[in-house]
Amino acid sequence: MSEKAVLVTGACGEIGQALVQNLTMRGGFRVVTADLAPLPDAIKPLVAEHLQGDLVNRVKQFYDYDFDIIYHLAASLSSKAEIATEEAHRINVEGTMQLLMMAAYRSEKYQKPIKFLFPSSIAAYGFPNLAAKIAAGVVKEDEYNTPNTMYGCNKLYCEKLGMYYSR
């Protein structure tokens, strides 16, 4: 069995670190990570390579890799995104779009599918008020896609970009 090349963005966060540890325990993966922060000592030995810096400015480097799977966890999270809305859009939307374009390009060029996993957020949903939320009950995937925060708007838009680029 040959190793699968995996990119984990946002690898220094709690979920990113757990993912790197899990992939390593399962075996069969060559893990490349990316994050603004330096790689924590706990996962350094598990990673083949770490690219530190602004993801939006680093994406061009990823064209040199032959990734089978991309786990895109990097994001400007909710509270920070409300303070710095333009920066959140740059990080969350532009970073995601550039990674999706790279994955689509490589997939088409080499006739090989690339798995792209992107966690969205409950913030992608929104209700006009508490009464509407209570009345809604169980919400389906395509209902109440009216986020109330910049982070939620970014996540919903990136979901739609993922659907677009998957075609």
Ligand SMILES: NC(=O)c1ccc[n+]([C@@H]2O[C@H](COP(=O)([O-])OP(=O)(O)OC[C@H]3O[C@@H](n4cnc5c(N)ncnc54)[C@H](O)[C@@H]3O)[C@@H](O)[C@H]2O)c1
Second form
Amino acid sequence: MSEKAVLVTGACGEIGQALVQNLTMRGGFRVVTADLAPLPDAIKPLVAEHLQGDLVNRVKQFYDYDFDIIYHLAASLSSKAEIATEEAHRINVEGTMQLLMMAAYRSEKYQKPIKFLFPSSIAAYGFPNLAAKIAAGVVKEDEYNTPNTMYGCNKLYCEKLGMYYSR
Ligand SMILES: NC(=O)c1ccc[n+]([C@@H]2O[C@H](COP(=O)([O-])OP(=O)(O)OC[C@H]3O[C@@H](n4cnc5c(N)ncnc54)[C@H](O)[C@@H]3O)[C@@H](O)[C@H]2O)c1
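Can you swap the form predicted on its own for the form predicted together with the named molecule?
In what comes next, the whole complex appears, and the chain from above leads the way.
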């Protein structure tokens, strides 16, 4: 069976490095990574190609690849996003939308499904105050989708973008 071509964005981060290691252990994948940072030594030998730089400016480059699976992990996380809100929106929303558009375009053009995996966050949920949070207890997927942070707003919106582009 031929190898599946995989793109892992944010591969140098906490989850990205563990994912690359796990994909290698499972076997059958050709892993291409993208991150602002250079590849850490721990995963360097596991990666076929690393595209270093701001992914928002590089998405055009990804159109040249025939990815079967995209793990889109690159993001500006909660505390950083709350300090640099505009930059977080650019990375988290613009970056995700550009990648989704690329996947949808290629999928339609070549009549082939592309799996797009996007980790959302608990920050996509929000409560008006602590009393409301305690009263709510365990919430359902579509309850309290009223985030209070830039990171949460970005994640929730990108969930919706994913559903939109999957159609
Ligand atoms: N860690 C958690 O507990 C957790 C929980 C829920 C969701 N997530 C999501 O999982 C994903 C990975 O989380 P993590 O904990 O590994 O984060 P992390 O901060 O360790 O890694 C993120 C990586 O993205 C890269 N990155 C940031 N901006 C970039 C850009 N413009 N272009 C290219 N690369 C860029 C960073 O250099 C970094 O290596 C994120 O989308 C995060 O929102 C994480």
